[in-house]
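So this first bit is one chain, no partners, the form predicted on its own, shown in structure tokens.
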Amino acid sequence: MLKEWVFTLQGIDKIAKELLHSLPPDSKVFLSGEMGAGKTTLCKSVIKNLGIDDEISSPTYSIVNEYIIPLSKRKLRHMDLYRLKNIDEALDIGIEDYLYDASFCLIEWPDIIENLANEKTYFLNISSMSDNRRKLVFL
């Protein structure tokens, strides 16, 4: 299913809602894009649109932030694999467990784990365009 959205960061909540309607509750979202394209901003909007009122921070240093989705009581994991050097480091943090459990996962910088993708994995790419617009491609 190829789907594309072009939007500004001011309209990111609408995109997050549409994206959530397209994904099963145990999805593993591999979100790629250049530095500064809006990966974390999109993840924060998705998390907020799931009804999570916690302080939502970037997992750049923690690598994995975990939240509970109020309505379903399922776990949501927001991961940033940018600092990991190889797949062995990803395996050390338990990435395989995360990819096969019932949680909803948003994974930024997933390049080193692409070969671990499974039937629950969805690939998205966000890129910057002119005039502060972004393009999100859902593959």
Contents of the next structure:
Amino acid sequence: MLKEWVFTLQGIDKIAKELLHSLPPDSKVFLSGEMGAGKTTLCKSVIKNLGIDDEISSPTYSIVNEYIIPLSKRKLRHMDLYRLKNIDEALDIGIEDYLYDASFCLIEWPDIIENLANEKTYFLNISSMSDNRRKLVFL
Amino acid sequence: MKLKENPVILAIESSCDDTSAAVFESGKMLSNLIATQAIHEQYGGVVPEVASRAHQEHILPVVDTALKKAGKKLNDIDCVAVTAGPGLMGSLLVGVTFAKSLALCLDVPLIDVHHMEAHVLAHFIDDPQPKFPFLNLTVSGGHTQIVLVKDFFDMKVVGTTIDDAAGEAFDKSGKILGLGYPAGPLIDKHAALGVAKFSFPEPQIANLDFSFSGLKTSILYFLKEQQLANKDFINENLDDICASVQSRIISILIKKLTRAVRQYKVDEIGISGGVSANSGLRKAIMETGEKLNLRVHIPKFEYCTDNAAMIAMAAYYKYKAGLFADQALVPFTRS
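Return one more block: the form predicted in complex with its partner chain, after the form predicted on its own shown previously.
And the full complex, kicking off with our chain again.
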């Protein structure tokens, strides 16, 4: 598996496809990166590349956005823990169920649940570089 | 079932952060309570913001307080209304299960309400009410929509955000500026003292859709570049940066709303949702109304944020139309 990619917005779909190729279908992706690094944009590309046609908007407010992957009928959860203050609030929304079930999860701002990582967890970090390029790394 | 001319409606809203209950009768909102208030009044102490468990704790005291404030008893209720979605599943389940149980116990009809439709129908709580058809800009932390409203339950979303919501754009820009979260009200305050002298790019999105995610990134890059030359750039220019950010967010909203007005040829517009509290946006929408000769509607602030009063209002029109839910009602997370 490739460990690191550098790309621009134009190349993001290619990265999304490679990611999907590398990750098991029930992966729980813990995607970290600072504000504006492109976490949601990357998630949108991954979701789109799974054949999901819906309007894909940010889950910051809703915390969890659920989609159905057309081919596999598997659930995809796009989550954002930005507004949660601590692990207790994450447990209160039932996060443990999400981390062990068969769904594919993309989780932004996952730092408060780092202790809940399990064998399905993959840590990814996205950061901005000069010239609008982004770096994506498996941690 | 015999329907009443002036039903007493108990409405419950638990779609996201705050549990809320309202009581409506004869065209009057008798009470509209949100948990943070109600719990504080009854028990004091701090209330967690986001958690299904919190809804579980709050729902009884909130309903109880809303009934007391309205001067009503459980047996006075003619109908129970509840937000069925969209929202967070765990949170919605608390409200829906409670509402179903109560309706069953009291043997009164149950009404399911769509949260986003209710934001639009908040305009009908107080006079003057809008006349159909009108366009509504629903702007909150989680939503940015232009809705063509032809009738109480004939609404069409004609524009929506393809990434972040407007409220999120305010909050996250504020976070980048070190203002803390949520930063919307703070940006508004600083913006009032500054001049919009920095120009942030406008997204080029076809049709009536919105995009705010690029703005966040351009602010980030702009600040990084300025800070190379001046470490204190943010501090020294905070008011002007806030004014610039706010003016761009508003211009994106108003541009699409104006385009929608021309496209659908309506005579009335409204805004609702939490972001309609922003003073810059209010001013801009009033000016747009004057320029295009439109009647402008803005609900009272307590009816703009997530609240049960708007759920009660929507339920009243559903009651009149005989649109009831059955006990098999399940919540939905996305519209």
